[in-house]
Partner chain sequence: MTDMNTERQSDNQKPAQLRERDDIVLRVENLVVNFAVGKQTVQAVSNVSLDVARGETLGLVGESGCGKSTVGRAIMQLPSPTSGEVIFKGQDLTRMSGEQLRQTRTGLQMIFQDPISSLNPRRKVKDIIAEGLHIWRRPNQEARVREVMEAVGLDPDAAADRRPHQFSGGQCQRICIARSLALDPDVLICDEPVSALDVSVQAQILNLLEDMKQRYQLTMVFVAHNLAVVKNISDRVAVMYLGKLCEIGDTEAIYARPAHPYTRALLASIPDIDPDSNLPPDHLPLLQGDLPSPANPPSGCRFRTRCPHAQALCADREPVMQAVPGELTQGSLEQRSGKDHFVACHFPLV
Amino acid sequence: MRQPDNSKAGTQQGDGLAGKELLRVNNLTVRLNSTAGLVHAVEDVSFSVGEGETLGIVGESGSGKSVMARSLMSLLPKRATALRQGSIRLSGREIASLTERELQKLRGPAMAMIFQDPMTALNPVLRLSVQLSEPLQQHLGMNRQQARMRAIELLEAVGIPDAVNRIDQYPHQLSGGMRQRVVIAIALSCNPGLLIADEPTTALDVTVQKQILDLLSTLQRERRMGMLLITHDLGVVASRADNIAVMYAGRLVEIAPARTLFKFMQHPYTEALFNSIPRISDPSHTRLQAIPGRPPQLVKPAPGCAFAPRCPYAQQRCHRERPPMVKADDAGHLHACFYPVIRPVAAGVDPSALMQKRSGQ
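Taking the form predicted on its own, show me the structure of that chain by itself.
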């Protein structure tokens, strides 16, 4: 299920910053041991990200997004890492087979990750100064005073007020939005080429969500980073991503330039995610459109398309055969569906307006 070089399509939605290929993932497969059996968490996933490009990865909870992200960083438990297959190349270097010592040198300067929950990502018993200074001293060779001054600059860069005093506080003394800004500061402290943002706005109110996403966009543009923006909400990536990959039951089911996806989505699951986005134009108390059924269990995957039991267009073939990734009419647009959405479901929709609708701006 190898995707084309999507980095060349990066100018579709962003600011035309996409450059040479930074990350290429080929046929990534991850199995997790559990008490119920072997979990097929990620299945044959392939994509690429260019310098200065944002790839949005969208899917429900349990679709394999976070496992995939942690696999790129080699942060899975040892029992899971041993069951990882496929190729992960960062700036042309194969990282899937590196030792832990070699990976530690890459984490921070080459690639960094923003985790879902900023409270659990930060050590509750260490002051912010310690947590910000550690990567600066370890990777950049700064002494304690240099690291402290740089840490204050980082806090100011991510919009923390009164950074000189805040730096000696503990995580519990900050709001959720401020803690997330600290996590971003730590991730960016060593100027990584690739930033993996795993649900960076989880549990934040809508106004703070927009502030965090605007901050990430600004910092990425200034630093020309490649970024994976992982979320369950299509509205979040609508105006933030150059390309969007939709993930379901551990597989990519559709990938396309952002504007192409919103105008001519092909997979029924993508359509269902789009229809579930709340819109400020809807009357008050409008019931949100949910996706019927439940995501499949991944211990013993059923034959056929994983979305078939929930799909309004499914036919007998869908329950027997697993659809391969095929090209749509537009360049860089692929989907895995025997009976794709025919009509341009989102034709006329301006992706840049979706986040505004969600935030009420």
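The form predicted together with the partner chain is what I want next, because the block you gave corresponds to the form predicted on its own; please supply it.
For this one, just the chain is written down, with no partner chains and no other molecules.
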């Protein structure tokens, strides 16, 4: 067998072996208009992704992951966008200020996106053949026949059986998971340098999911494709991401190499997120540890830490002051919490007990 993903284990430690920097985002802030007021969807987010590398993004539903992803591609609805500020550099080039025409040339070959809701990403009245061929003709200069052949190959690559016949169907004639795979095929059609994948495998069963993730891994290895992988599935990020960023209420609250995060998570929200996963080893009907309370409102955010109303470790200071991002180590682990989870023994918590609890899961 091939042993490609063993090599990935090396880069997971953030040892600097990963390729050149592909994407760097600095202090990205996005605010949207809504009937309820200004939504602070993304606040002061910074991170980078190297060539061939995967940054997994996890976090609360409604925490701004999709808005952030769309803003990187400059695909936010114009009218709703009240503010977008910060720097987005793709292979060293600042792209936040490009015109729509310049961006159109980049979308497809330089960066592509897999949208979260496949049905809204596909045009319901066009056959798959049309939707798949269009970018191929536009960006790669193929003629109709070439584009059709390539489109069939792409459908086969994402595991759609009977692609030759499926290609002439309409989106509603496919199952949910097939639609999602068509969206993936479209995103991959122009060999993007950067792939932003927003919940690419949510509608897929484990076997197809694995097939798709393996395909993406291969592209990353062979073409050095960088990837932003937004997902709710912590099993997926655990096995596929080099680094993981955790978002809550529009902000990054923790970022670290994947294994570091799993072993030494610092932020109470990260801990709560991991505790709420159903385990296959637990008996049926085991009560899950949901995070109490409601997710935060992004309209008129309160001062202080956004997690404070739900945080078991919160103290007075957390309600008044916003915790800044601080280093947990020198290997790329950052978090934003005044009272991180693994605290000195003096604070009355036995870190080894916490560690055991976590690794036992």
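Being a predicted model, the structure only gives us computed values, none of them experimental. What we label the rigid core is the largest C-alpha set whose atoms superpose within 1.5 Å from one form to the other. Residue numbers count along the first chain shown, from 1.
> Fitting the rigid core first, would the Cα of residue 144 be found 2 Å or more away between these two forms?
Residue 144 C-alpha, core-superposed: shift of less than 2 Å.
> With both forms fit on the core, has residue 129 moved 2 Å or more by CA between these two forms?
No, its C-alpha moves less than 2 Å.
> Does residue 105 move its CA by 2 angstroms or more between these two forms when the core is aligned?
Superposed on the core, residue 105 moves its C-alpha less than 2 Å between these two forms.
> Taking the rigid core as fixed, quantify in angstrom how much the C-alpha of residue 201 shifts between these two forms.
It moves 2.7 Å at the C-alpha.
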